[in-house]
Each structure stands twice: as structure tokens, then as C-alpha cells.
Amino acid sequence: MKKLSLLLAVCLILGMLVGCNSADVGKEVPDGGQVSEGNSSGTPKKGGTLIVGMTGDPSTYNPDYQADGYLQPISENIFNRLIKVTNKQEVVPDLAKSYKVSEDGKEITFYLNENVKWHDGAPFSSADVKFTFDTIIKEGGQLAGSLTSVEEITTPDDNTVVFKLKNNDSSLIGYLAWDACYIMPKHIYEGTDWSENPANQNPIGTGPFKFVKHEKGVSVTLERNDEYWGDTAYLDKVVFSIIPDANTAVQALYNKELDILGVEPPLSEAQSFEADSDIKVGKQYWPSRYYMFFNVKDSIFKDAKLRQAVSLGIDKDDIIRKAMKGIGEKSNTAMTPMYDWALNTTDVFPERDVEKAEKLIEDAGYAKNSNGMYFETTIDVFNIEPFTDIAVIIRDNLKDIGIDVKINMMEEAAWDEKIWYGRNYDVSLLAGYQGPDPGALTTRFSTGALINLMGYSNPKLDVALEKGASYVSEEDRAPYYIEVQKYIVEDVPVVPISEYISIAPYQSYIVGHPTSEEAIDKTGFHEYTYVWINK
């Protein structure tokens, strides 16, 4: 699998959610869904153009080839997946109206909607689905690393697709509902180089909107697909307006030049959005989090006592209050709480305890120098908010337990070179998507895994992860993921800081936003099928 751009791919979306966007405000939502903004009254009206902010140009319109945070919100409107994840983090039908998993978990059968057409009028069929996933696997597409359990894909008829697996892979459904798994037209791509096909700049999908044009550095325009097989969109057009600077985009929203902000807003703007009666703020909890991680293989933090001391020295409430402007929720569990059926709430990271932290450092053989410090270390961070501000609070927190922290702020490319490729660091910070299933713990914590930047290895954890993926039911899987979280808390390869919660500001006259009650259980993160303009 190709290495993805760190903030996008190692994750989340930090952006992918208001693309790799995601961050929130302090009250818990029991079902993991959106903090409601309330119902809007009125009968939906057809027509109008929606203007959505975006910070850059998509490099390609092949949605499965490589990570591209700029393309993701566009893809959700042009293409369809077999199934999709809604803003309530629930898997719902898309091109597949239903699916079933065999008792042994080694076959997943998808039953497709009928009478679906591509935007060029060609009929859609199961052959397109097979072609899409066969190509992703063969060409090493973005999702390829998550399809390793797939042995064969068969098409018993035009409306049925069967995924035959080498072994049960309970996390596969989540990945098929996430990103980089959009169904592509076989009749357009077959026999071509999928990375250079002309359709990569003039995409043809089955989705609720059709591609019209892309003016580089200016905008991307879509129009309603009046022959859409599902619920037809209300809007005539959606225009993604390219505004590279987030502060400029925020001002454009205030000036009503944007209907939906669409970009990651500065955290400092959150209270201003809330106070403006002309703006609604969609809020969303995500299975994503900010976290600190250690080089447990080749640094001073090989010693677990020192990692435990750092964990005890950090004041997460202080970080959320000061560095994140109150937009967050303290993380004490080893896994995102979004997957409550597999959450270990017994083995958790402890609260701050300066005295206990100092004792652990002394037990590891360190004594304070004349400056009152046991040792010094460097934290490497992206030179963007809130990472820089988080690092400052961590530095101040750890000074209290006798650790002298130097902050090294870096451009993303330099960070990649030093941390991702070089593994030449002591400690760093990331924010990342932790889903779409508890099985995603494997990508960060199993020995040699793609995002295991820590060099962490625990054979017992590896076995538990394998067993967790080998069963079908949540009841059978949960004990193994609970066991995995126990090892993570004991070994401390990472210290989770805050759950990631997104804010999505938009004009008050917009109804049916993807985080609204009208659409939250039906659409993808940026899907505008149910949006209409109430003015």
C-alpha cells in the first residue's frame, strides 16, 4: 500500500472530515452521533447553487488511486460505494441495497440496486464492482492494504457480488464503507492505465451529482443528476470554491460568499460561529483522536517507566482548555470510545500525578541535575495548530516532573522524512482516524504495522488482534479487543490526549446539511443530496 500523506492518511481525515477535518465541544452524545442543531421547518425547494469552501485542487478524479483530501468531498457526490458510513458512524446501503455475511465469515454477498446508470447512460452492474476491487488490489490502490483478506470476487448475476475471503476479516465491512472504495466504470477504465485515463479529469460516476468543470485554483462545479437511481438532489449545482487560506474562507462565510465553510476552521473561531445567529454549526464526534507517541525501539523511551511517567505528567484538561480552545474531550481509554461494544473502561490511562511520575523516573535510574531536571528530550511536531500549542502545554506540564522538553516544529515533508521514514525521534504528536472498526488497532499497534511508528511489539497483543478479527459477532470479538487495550495501557507506546470532534459552520438558510437531523442518518460526510436553500 502506498504511503499516504500523513495528516490525511495516517489518519483521519484530520481533514477528510470537514474532510481530514474533525474536532468538538464537551457534551457526550450517547449514540456517537451529531450534536443536534434542531430541526428546520419548511417544505424542501428544488433549485439553487450551493457554494462550499475547499482549500486546494484535486490532483485526480480517480477516487481509488491515491489519497487526496481535496477530492474526497467531491467523490461522495459524483460516485457511490457499495455501502457507506454516515455522520452517525453507521453503515447504511448505497449501491448495495443489502448484504449478508456467511456463518464462517468467509463470504460476504452484496445485493445491488437495479436500474442504476452511469452518468454517460451506460448500465451499471456487478461487473463494475468486481472490476473496481480487482483493480484496486492489482494496482495497489489506496485501499489495497485493507483488502488483503480478499481471495476472489465473483458475480453470480448482474445484481449480486460475492467477496470470498481467505480468512474471516470482520473489519472489511467498515473499510468497504469508508473511503477509496468508490465503484468505477469498467467500460471506461478496462484495458487502460487507471492512473492516466482521461476520465481522471472528467469523471463518470453513478452518484447524485455529475461533474461539469474544474477551473484550477478557482472552483469545481457539479450539477444535479436528474436520472439518479436514488433520491434525486434538490440543488441544481454544487460549486466547490477553492480558497487556500482558512482565515480567508472563514471571512467568506461571514460575508455570505460561502454557503458551507467546508474547510478546517481555526479553533479560535468556534465561539464566534456559535454566537452568530446567521450561522449554524454542525458538530460531530468521530472515531479519531489527538495523541502523543514514543520511539520505543531506539530512544530514551525504550524504558517503559519513562513512558509511564510522561503519561502521568501530562494534564489533558489543560491541553484541551488552552491549546484546543475547549474543543475536545479527554481521552483516557486505549481505543476511541465510539466503538463502545469493544471498549475497555477498566484498564485506562491514569490521571495526572506529579509525585508518582517523579518516582518512576527515579526508579528508572535518573537523578535531578542542578536545574531540577532529570533529563531532556525533544518533541517533533507539525508547525500548524493545534499541534504547536499542544506541544507548548506538554513542555510546561513535563517540566513539573523534571523533564526538559525542547520543541522542534517542522513542515510536513520534514516530519515525514524524520519520523515516518527515518524513525529518528524521541516523541511526537499526531491526530488520526481510528476506524472504521476496532480492528483498526492492528494498523497502529501490531508488530511491523503501517502506522506503528513507535516500533512497538507485543506478541500477546498480536495474537489477540488476530483472534479479534477471526470472529464474526461483536460478542465474540469484544474480549480480544478489550485484552489488546489492556496491553496498550500497560506498555504505553502512545498517550491519547483528546477525542477529535469536528465543527462544520454553514449559513442558517441551508437545510439538510450532512450533520443535520434531516440527513445525518442517510448521507456520507459531505454528501449534499438532501441540502436545499431556504431563502
Contents of the next structure:
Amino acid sequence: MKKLSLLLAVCLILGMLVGCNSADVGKEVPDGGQVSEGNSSGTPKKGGTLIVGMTGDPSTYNPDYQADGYLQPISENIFNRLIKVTNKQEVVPDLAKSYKVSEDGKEITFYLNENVKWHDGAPFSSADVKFTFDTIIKEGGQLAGSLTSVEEITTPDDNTVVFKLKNNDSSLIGYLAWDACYIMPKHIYEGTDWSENPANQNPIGTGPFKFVKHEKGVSVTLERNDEYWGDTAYLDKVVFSIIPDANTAVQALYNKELDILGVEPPLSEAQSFEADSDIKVGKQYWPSRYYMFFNVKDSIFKDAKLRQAVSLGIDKDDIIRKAMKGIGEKSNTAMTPMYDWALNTTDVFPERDVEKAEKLIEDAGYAKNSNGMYFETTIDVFNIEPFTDIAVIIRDNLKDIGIDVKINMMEEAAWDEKIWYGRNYDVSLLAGYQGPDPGALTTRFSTGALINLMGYSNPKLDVALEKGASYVSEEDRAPYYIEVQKYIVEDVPVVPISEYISIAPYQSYIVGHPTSEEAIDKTGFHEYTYVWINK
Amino acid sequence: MARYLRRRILTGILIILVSLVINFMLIHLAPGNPISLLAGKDNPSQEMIDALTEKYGLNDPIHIQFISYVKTLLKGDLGYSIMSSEPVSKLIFEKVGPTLLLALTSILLAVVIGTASGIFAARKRGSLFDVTMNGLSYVFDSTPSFWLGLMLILIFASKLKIFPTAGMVDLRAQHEGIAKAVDILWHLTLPLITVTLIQIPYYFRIARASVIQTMSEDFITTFRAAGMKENKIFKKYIFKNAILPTITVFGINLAYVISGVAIIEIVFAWPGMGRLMMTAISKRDYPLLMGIYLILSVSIAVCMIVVDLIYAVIDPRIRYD
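Having displayed the form predicted alone, please output the structure of the form predicted together with its partner chain.
Let us now look at the entire complex, which starts with that chain.
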């Protein structure tokens, strides 16, 4: 209890330091709208094994080396970060009990928890933190692209780490709380090739669970770390069961072979989960909205009028209802609404208007042919649900405004080659993480940025983004991001479609799921420290 | 016979070499590359992409990449997987067992059940059994395997609760020893039934057709006219002749069995090589894929040689060619 209140106090301090009060950041998504049993079910019970589904094998247990969606849920339980982000998309303490940003924003000091031990018994210290980030930068780890502002990392003492920055980088905190920056043991990795260290198959972390074994294609087993420096977990074991087919995983959940589904269920199953009293449905709201984007550099959509017409022609409600089975939320703002302190709610994308859309196309110099169509275009999509279904609805929507859309479905690798690298397309669809901060707009909209697949360039927007990143406080930064969103709405390089909400079904006897009230303020997306089995 | 064998082995080696070249080229020419897939779409890092592209030599021209691949291969090294940085041979070796368990058991069951019922149906041509089996063989022949698998899960796991839904072991119980073996067999049942049901029609129809064909040959009519007993005619003359096509098909299927069960492995979460191959394809893991294809082409070549040998033993006409 003492630890808990300490943690809460730290949360509060941290919250004030970041300048974001927990009440006004992010979206609070209640636990499937159901009354949580955690409060009425009394004291947590220790023990038991939790079985969680997963669609594939993690390829390595080096958590910072490469992006690996299969490793992330495991990393959160074996390792710790300095700070971590919760399902409310709030940043809370992890190994760092607090941190401080200097006035000019060029120095971030992290104060670490004391008496932290690695799973092999070795003591943890600030040297591990420095080693981790130095290695990520030197070896080109997954997060390296987001650490370019870091000039030097120093360790004044065993429990303090200072990040010295070349320039103020307000997005850094968000990235440090996200993925691929788990603190790695220096005493194991130092002087070795981090891509081939044996620990990559037998990881040593500081987290609430220890790695036990990985049977390829079958399961990954973790056990409770009784020496954990924070709140000790209730569960004896967490077993990730590898089931590649989502339909099979859903049946395994119904048949009680899984406690937590763990994989993204087919959207068509969503309603049946809600109807099943044995199953609770957690919701996770991500800054990973679905959007449509145009090749503004070299395609028929060079003409802004046509892009505006498409934006007016798309029926987002229809898409969410039919293609996404209601698991979504209409996006009209130019940025994810999760960062509401920087959200522009004045300049937004318009509602559907067929007449206006047709007029714009005619203004652009097109006339209807004998089939009643102005022109023809192709939308390239990867063959993953719900992108394919979204494309079908878009085709129907745009037929109404006289655009004849052909759908070209392709495998992800082929899509990469044609769109990401080849930029040989008219229009396509994408989602993906667009956080952890409004600064992420840079990655997708500034001139020449890595995910600016549109080839979009607006010098005024570039300047505003740079300014937005150069200040520390939200009040100072917000106006620039609001300006950026205005340009996006004016220029229409993309049309946002829906926010990304994922549903996380689990058995009703599971208490403390990371999306539930009991744990949402304290744990990472898939961290099972507070989970216990109530039966 | 020795000359026959030598020729077959040489052909086999040639097949392996040609397929090695073709596979390498095709895999590398396919759109997309493993590093961009590794980097993901969430927050890709150019630094990481550059470092890994350099590490795996993916910037070199394709013929240079091929030469360096062959060089490591000649040392008996299949290289390292790009996805997991683990030796390809280790990754494949781990998955061979479950695949062989599922694939070999099912192909043996299918060949025995299919051939036996095919012969029986042919001998009772036009009977109720013959008509029913014929109909069923078309039904299962045209059933997609993943659909059949899901249906069996819905019926036997979800509704009747007889068999487990998926996987190879009960993760809650974590059995050891004999209990574990029983547990694995228990989990094997549904995927095994699926793969077997899908394969039976081939063997049924081939056996039935070739028995019927042989029965109408002139020499059989002669035996009958000479008053030889029906059973003796069948055992001594019809069966031996009619079984040859079955052996051919069995040999070919044996070679494709690993890739053939991939879909079923995915549906039932069976940890086999087919699944590994599908992941390797979608992630463009070149070294892993080359390793799997090499093993497949070697096993295809070996199976062909073995089938040819069996053929030569059973049918003397072939070996004296």
C-alpha cells in the first residue's frame, strides 16, 4: 500500500512536470461499458497461470534491435523502460521515478528507482541506461531515428541519468515511453554483437516477470519475478500461446483455452463478444488513425480540387459501419484527437457533400463520359482487413461523385515496393502509429519526411512544425501545431477516415486487465502485473 | 540396375541445382524486401534500415549475392535468418518433427483408407458403397482445407467439446512424459482428420479407376474364361498392376507433403514447417526461405528416386529399359 501511494504521488508529480494533468489528456475508454468486477471481488488472489493468445513467434528477445509486434507484449512484462505509456496514452513512471526538463529544454534528467535488480541478480544502475541508448544510437536500433536530437547521455551518479540534447525535442519523452527503448543489461551485452548475443534468446530484464522458455511455434512462458522492485505480480505464470489464425484464436477464447485473446480479432466477431456474458471486452484507443493519402507529386491528384472532391465524396460513417463493423470513430480533425491540447477543432475536414464534390471536379476541367464518370483511378491497398473492406466502400462512395475507382489489392511486401519506395500510385490507404505527441505530424507531413509518402511539401507547414518542436510547454507549442493542421485541411494531402480502436476480449474471471479500471493508470499496453484470476 | 540408379541420382542432383538457381532468383526478384518489412510502419528508422541492409549485403548485385550464398552453402552453412538472426538450420530442424508427425501420419492413413476403399468400390462397382464413396470423394475433393478445419473446430471443439481447439499441447496442464505424448496425440486428432479427409479422394479414385481398368484387360478376361478363381486373379494379377499408379501419386505427394499441410498448420496452430515457410514468404526472409526450398527440393528428388526404385522392383519392364 505504501508503495502504491508512493507510486501515485510520483505519478502526480510526473504529471505536473510533463504539464499534462491526467484528467485532460487522452481519451478515457471505459472497460467495454461493463461494470468492472474488480471492485466488488475483494482482495486479489495470488497464483495461477494466465494464457494469452499471440499470432506469431517473437524472432528475437533483444527488445531494442528491431520492430517486432510479437515481442512487444512480452517485452513489457520482462523489461522496463524509463517511463511508459498506458492504455490511456498517458506517460507514467517506470524505472525512472521522476524526471525533470531544464528551462531551455535541452537537458532531461531522470531520477531512477533504487534497489533495482536484474533477473540474474546483478544490480541495475544508470550505466545500464546509458549503455542501452548509446547502443541503440550506435547500432541503428529501431528507435535510432527518433533519438537524433540526443547529443550525449551522462550519469552523474548510479541513480541519475541526464540526456543532453542538441536542440529542444519535445517529442522525445513520448518516444522514450513507447517501444524499442527497454533498458538492457550492460553486463551481458557490453562488448558483444547485440544482434547475436545469446541473451537474445534467453533475455535478462528487470521487469515483473522472468523469461522461462520459448517453444517455437507453440508458446512463450514467463514466471513471476519475486524479487521485483515495484509491485509484485499476482500471477505465477504468464504463457503466450501462439495461434496464427485469428478465427481459431477466437474459438480458443470461447472454449476457455485462452484467458486473454491477445490478438486482433476479426472485426465481424466484435458483436458476439459483447453478447457473451462470459467475456469482457477492453478497448484500446490508439493514435494510429486510418487515412487515405494521395500522390500529390505525380498523379492525377496533383490537382488540389480533385483531392477536395474525394474528401467530400467519402462517407466515413458508412465506412465505419460497414467496413469496420462499428469499431471506429469518425476522423474529421487533421490530427488524432488524443492530443487535445494541440487539436485544431476549427479547421476540420468537411462532411460529405456530393454536389459540391461534383462541382469541384467540373471546375478542375473534367466532364462526365457516357457512363456518368469524370475520370478513373486506382486505389492500392494491402490485403489486410479492414483496409480491403474500406477500399470497397470508398469505391462505392466515389462512384456517387463520378469517380471510377479500381481496387488493386496487394501483399504488404509488394505494396512497400510500389508505394513506399516506388511512389508509383494515385491513392492508397494507411494507418500506423501517429504518436506519441503532435510532433509526430513531422514524420508524415514535413517535406521529404520518411512517411510523407504523398510527396507533399508546404514550406509554411515545415516552419510551423520546426517551431512547434522548439518549445517546451504545451501552451507555447500548441499554436504551431494548430497552424499545421490548418494547412493539412487546406491542402488535403490526406483524408482521415477513422480513429483506430482495438478491442481486447478476455474472460470475465480476469481482473486487472491493462484496459480495466484497476490497471489502466499503472501499466503498459500489455503488462500483466496487476492481473489476477478471480475464480 | 546400377546404371539405372546412377542415372536417377544424377537427374536428382541436377534438379536440386536448377531449382536452387531458380528459387534464388525468383525470391530476390519478388517485390518488397525483408528490411523494410522488419522496420515496420509505426516508426521506421532509416538508420536501422541502412545498418541491416549493409549487414545482409542486400545492396550488392543479385549475382554477387548468389555467389556469396553458394559459398556459405558449400561450407554446409544455410546462413542466418533475417527475421530472427538465428541459424536457418536450427529454425528448420525445430519444425520438422511436428510437420512429419502430421503429414506422414495423414498421408499413410489416406493412402491406406483411400486405396482400400477404392479397390473395394471397384470390385463392387455400382453398389451402394461405391456410389456413396464416389459422391463423398467429390465433396471432400472440392472442400477447401482451411474451411474443413474450421468446421471441425466448430463442431468438435466448440460445440461438442471433445477435442481441443488448437495448438500441440495443453498449456495450462503442462504435461510431461507419457501424459505429454497422449496430449500431443489428442491435439493431433482434428488436424490429422482434416488432412486425411482432404487426401483420401485422390487415392480412392486412382485405386478405383485402375482396378476397374485392369479388370477389363484382355488377360484378365482370359484368366476368367480359363476358370481361375476370382480371388486368385485379383491377388495375383489385378492388384499388382493396379497399385502402380497409387505408388506414383504417393511418391509425388510425399514430396509435397510439407508444403501441403501449411494451411492446416496455420488453422490449427500446429507448429510445423509449413507455417514457418508461409511466414518466411510474407516477411521475405531470403536465407530462411532458401533453406526451406533447398530441403524441399532435396526431399522431392529423394522421393522421386525412391519411387523409381520401388517401381523398378515391382515392374521389371522398367528396369530393363
